[in-house]
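Heads up, the chain below is alone and in the form predicted alone; it's given as structure tokens.
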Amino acid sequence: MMTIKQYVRAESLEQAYQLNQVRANRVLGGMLWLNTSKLAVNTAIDLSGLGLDQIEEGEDAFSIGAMVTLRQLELHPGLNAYTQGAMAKSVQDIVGVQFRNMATVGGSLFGRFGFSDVLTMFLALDAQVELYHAGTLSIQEFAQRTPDRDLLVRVVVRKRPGRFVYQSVRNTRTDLPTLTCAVSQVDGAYRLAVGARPMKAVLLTDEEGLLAQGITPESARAFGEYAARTVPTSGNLRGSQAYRTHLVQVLTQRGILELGGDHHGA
């Protein structure tokens, strides 16, 4: 059980920040998988009166403050009419409704956790991340570098001519997942992100051109195969690592031909 010796509501992201720079302070996200843990924490630093719990739609862009609840992406109509569906499907089977109105965006992927549906989603959907001291990065680097006392601010989805599609495994509905895997066609680039391998999602994308010429039964299984041989994978009390690597070429394959206008899969 988390212990918390004083309480900070901030009045700013810099006073945030100053304050997270003390190794013993904690930023409170939705106060889920932080308050399971057994840190002692000095000051807790809350961002709910920063105006970070908004969705904004703009013409050219999604920007999802770092406090906006993974509910609120399940339900908005914008997000989910741009993703096709995909954003509610990647967030549906999180443990349940009580817990996805108190999860936060911030929260889910400040902490790279290896079982995160969101960022595998976001990976997918090539998204920005705005940090208060470091400033914009892609989400790819985000996910790639070491965890630090930075603050994340918000999300930032462009709005670009394109496809996606989420699939994902659980043993039971509302268990964390055993594989996750998220597709997407944008600006005719495929980019595939594959979460919960149980380590933290990792991208790829169509080097070797195998859907260049489109999507086929064969080019999809194709690309499922050469996912299955590049995407590393291990075992722990939800999965082994065959069946894990088995997982990375089927789901792969399904969310390809999804894609395609097969919605039946493989």
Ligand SMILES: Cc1cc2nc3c(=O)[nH]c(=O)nc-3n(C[C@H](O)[C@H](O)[C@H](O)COP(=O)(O)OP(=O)(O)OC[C@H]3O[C@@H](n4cnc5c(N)ncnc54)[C@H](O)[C@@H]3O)c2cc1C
Given for the second form:
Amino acid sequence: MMTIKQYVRAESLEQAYQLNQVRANRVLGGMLWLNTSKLAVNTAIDLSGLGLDQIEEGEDAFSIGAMVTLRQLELHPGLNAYTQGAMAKSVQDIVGVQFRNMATVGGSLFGRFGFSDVLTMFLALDAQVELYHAGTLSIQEFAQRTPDRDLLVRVVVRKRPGRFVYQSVRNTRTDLPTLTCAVSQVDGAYRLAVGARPMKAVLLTDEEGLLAQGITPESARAFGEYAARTVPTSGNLRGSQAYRTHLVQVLTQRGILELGGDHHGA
Amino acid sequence: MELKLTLNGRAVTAQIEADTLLLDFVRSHGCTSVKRGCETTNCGLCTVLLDGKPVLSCATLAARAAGRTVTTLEGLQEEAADFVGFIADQGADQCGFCNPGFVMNTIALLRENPDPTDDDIRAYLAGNLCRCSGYEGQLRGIRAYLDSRKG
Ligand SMILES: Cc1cc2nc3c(=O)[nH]c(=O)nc-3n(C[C@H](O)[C@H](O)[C@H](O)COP(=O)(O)OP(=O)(O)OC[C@H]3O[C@@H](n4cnc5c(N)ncnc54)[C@H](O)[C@@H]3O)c2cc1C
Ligand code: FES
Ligand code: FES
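Shown: the form predicted alone; wanted: the form predicted in complex with the named molecule:
Every chain and every other molecule in the complex is listed next, the one we just looked at coming first.
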């Protein structure tokens, strides 16, 4: 059980950032992950008074505040129209509606959890992460960094012509995923994000040009095989390494076929 | 620290610790329908409505509810009475421990979507676990209630 000595509702990002430089202090997102810890927190820093709970849709981009909940991502019409429903699909099996009303985008990404559906989806979206101190980075670079004492302020998803497909395999509906897989084609470039390997999600592009001549059953299969050869996996109680690698191949192939308009998959 | 909020329509002022959970706060204010089932945010037994939205009170700081409206089953007796009989008629509950969480989340579902399909109901209630039943009774009960409304 986490204990907290003092609770502060931050009045500015600067105040939150300064408080967060103290090791015993913690920023609160939805507090769902934190609550499973046994941390002795000195000051809990609540970001909920800073207006970061909105998804703003502009002409060129979506700006998603750190305190936006997973349920907001699931229900946002613009974001789901842009991603052809993939955004909703990426979060809708995370525990339950009550949980998704609390879990935040900031907490979900900042934790860089291995099992994260959210990180997998934002990698395929080629999103940008705005940090209070370090400025704006690509989600790929952010994912590779070790968590520090910075603040995640918002995530930006640029609107570029794109198609997106999200899939996950779970042993039961609301369990942590055994494998997550998001594929996209944005401005002509293919991206594949695979998470819950069970390690943190990684991003793969079509470096070998396997899809350069277009999506066909053969090219989708070849890209799936390439992904299975390239994406490292390992085993844990949810699935063996061999099973996960097989899933990488099958989900990638299906995802690519679906990107190409085949909704029945391989 | 001092906390002011509205609990089931009543203004409440109380002294709390920084880490008092909303679950313990509402229980200490007589709302014992709200239960601690798992404490790991998996079971939905501790569901309350915070400004009308269902959340898990086992992972919500009471301090975060300052100035907001918290509703528990104690404050929703009339709305619940509409459909709980239909669930009971199906013999859906065995020990009944999960029932308040199911009822709270069903209220939230029906406010958001008054005419859900069976899949909508399953998806919305996926975060409410029952250790005794196979969920079919609860689903049949809600379906029977919805059908009865259509006359
Ligand atoms: C039981 C359970 C099941 C889960 N299942 C899944 C699942 O199936 N798929 C999935 O993708 N995820 C799953 N998750 C993870 C969940 O969706 C959230 O990602 C997780 O709870 C973190 O989000 P939060 O808002 O609760 O963050 P918190 O727990 O509040 O914070 C997590 C960490 O991030 C830090 N932090 C929070 N916000 C910021 C910020 N803005 N800037 C800097 N640091 C910040 C906190 O200090 C903390 O260290 C699960 C979690 C639990 C507890
Ligand atoms: S006690 Fe809160 S979800 Fe189980
Ligand atoms: S009836 Fe016993 S837990 Fe649901």
